[in-house]
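So this first bit is one chain, no partners, the form predicted on its own, shown in structure tokens.
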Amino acid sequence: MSDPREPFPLSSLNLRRLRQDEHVRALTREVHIQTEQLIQPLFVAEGIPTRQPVPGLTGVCQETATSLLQQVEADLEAGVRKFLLFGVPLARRERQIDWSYTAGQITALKRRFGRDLWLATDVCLCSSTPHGHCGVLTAEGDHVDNDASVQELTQAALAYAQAGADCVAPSDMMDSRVLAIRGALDRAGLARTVLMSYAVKFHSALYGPFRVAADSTPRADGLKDRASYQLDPARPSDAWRCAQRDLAEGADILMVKPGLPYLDLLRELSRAIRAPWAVYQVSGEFAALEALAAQGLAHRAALHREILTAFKRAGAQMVITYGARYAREWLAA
């Protein structure tokens, strides 16, 4: 008789038992989607006689005040209950922003909805100034005044907050907004408003059709890009102290984003950061998924579970993804 202390052989484990149908497979699965745990961008832009589709994003369009009640009404029916909205004014100014126009939005959709959705807002300058900065321009247009910046932003997040967001997002990269933002929230007795920072974003090329829903690409003569100011692909470091930093300002969940080409950071910051983490799949990420089902390339509901187990692998309690509202159906085939 063999002695049962002795190790089993590895030469002749049979891994394929727990594969071998699907009921086995749901039951030993480690990693779990739940539609719950995804949040649904929105885009409202004032001034459209009509909702326009977003170039690449299915689904998705630019909204009017008027089918933004109903995309959501939509959306809630579809199982989404978690949205992120972004707001596209018709007016642009250099500083002292009018933040009204996207804060009548959110009353508009908490006075229809009420508790039946949790609505955080995007809070970022991009939308809202003549250049598609993120920030407050220098006078000579060459660089982001950081803290004049941080004062525009302080000011959009707590009138945000003010309308009914459930949570507001920073998501300029500005230093220390999140401190400045924090702090204004408590004062006016907010205290209870999320705040969800982009701590860790980075200046991607896959941003794209993100920029023509949200009419956000930059037009300064002197400052081209967000390279001065988004993260460095080349630099992880920079994600550490980021993240280490706005956690210690007094952000309730962290994010990473773009999604896929940062997964090792992700992995590696949610597990030594013990925060609630969040990842975007951005609009370039996710139009490349719907570019391979549209050829035939790839099945569409399987490659989008696909992904979005990858980033709940990686360590994400939530992910903003434009599929939100199929998820349902993409986990039911």
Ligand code: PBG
Second form
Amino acid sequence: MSDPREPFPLSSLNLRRLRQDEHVRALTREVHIQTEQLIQPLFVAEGIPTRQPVPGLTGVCQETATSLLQQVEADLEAGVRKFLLFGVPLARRERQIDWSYTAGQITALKRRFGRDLWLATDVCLCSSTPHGHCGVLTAEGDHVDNDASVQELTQAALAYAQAGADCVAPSDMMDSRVLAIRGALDRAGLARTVLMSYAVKFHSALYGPFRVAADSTPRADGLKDRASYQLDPARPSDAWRCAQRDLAEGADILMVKPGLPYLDLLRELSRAIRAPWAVYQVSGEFAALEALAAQGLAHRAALHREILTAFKRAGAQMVITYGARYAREWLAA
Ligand code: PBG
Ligand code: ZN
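Given the form predicted on its own above, what does the protein look like in the form predicted in complex with the named molecule?
In what comes next, the whole complex appears, and the chain from above leads the way.
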């Protein structure tokens, strides 16, 4: 018999008890990945004879108008119902851009699939300008003209919403574009169109495969990169100002992008600013994980589950990932 006056033996604290089998692990889990909160990006490109695989992004192609519908049909069967569309038109110009190519793809998708899918459309200029910048250049060609860019972006958002997009998602990083787009949508009777802002989008080296897919590499002589409009990774306070500003301007959903290198900000922002948060696992992040798995150095499904869990733990509701179409398989494996 032990002495009841003995102090409680703290040294015996047994934290492995709740890790010992799959049942107790499942019962105590706090974070869940749900396929209904994953968004699959899609690329549709004008003038390609057949669908073109995107280097580094397993299973992702630049689609033709025809293959786009086939891909979405397959994705719906795989349990994916939320998409983020990037249109890549042939014609490129600086101002008074014609948005009808991408708008036409939206119309076709909605005509075919209706409310079976939720279709967000990326709003930006970089696949439509001759120089690949996300905005209109000034006459000197060494800076992006904010207000001229916002005018073009607003027209794009209107065209996409009129074509039936459920959501428009500006990714350009111009000031006041959320205010301009929300106002234009509301005045056009499109109050139900959701606005997801790429609010906290960093100037990152992880966008490589995407720029091949979207044909959007910046190539102006006077302006080589996007540092003058995307956030500096070394100035996190700017993330707060962007998030608060975009929410105040009428954004419904806020985003952090890329994901993994900015989990610290996703955690802090999602706790402090109670709005729906999205995280974009960008092309370079996804390609890096795929490369690790392809070399046999990681279990592919376990690797992706772990990273998706990190996004949920950090406070994201939705995750934009090139792997959405594999998620059901990965979660079951
Ligand atoms: C461009 C845009 C980018 C992404 C989405 N929209 C890249 C960039 O800023 O060059 C990145 C997506 C990815 O890498 O997966 N407006
Ligand atoms: Zn862009």
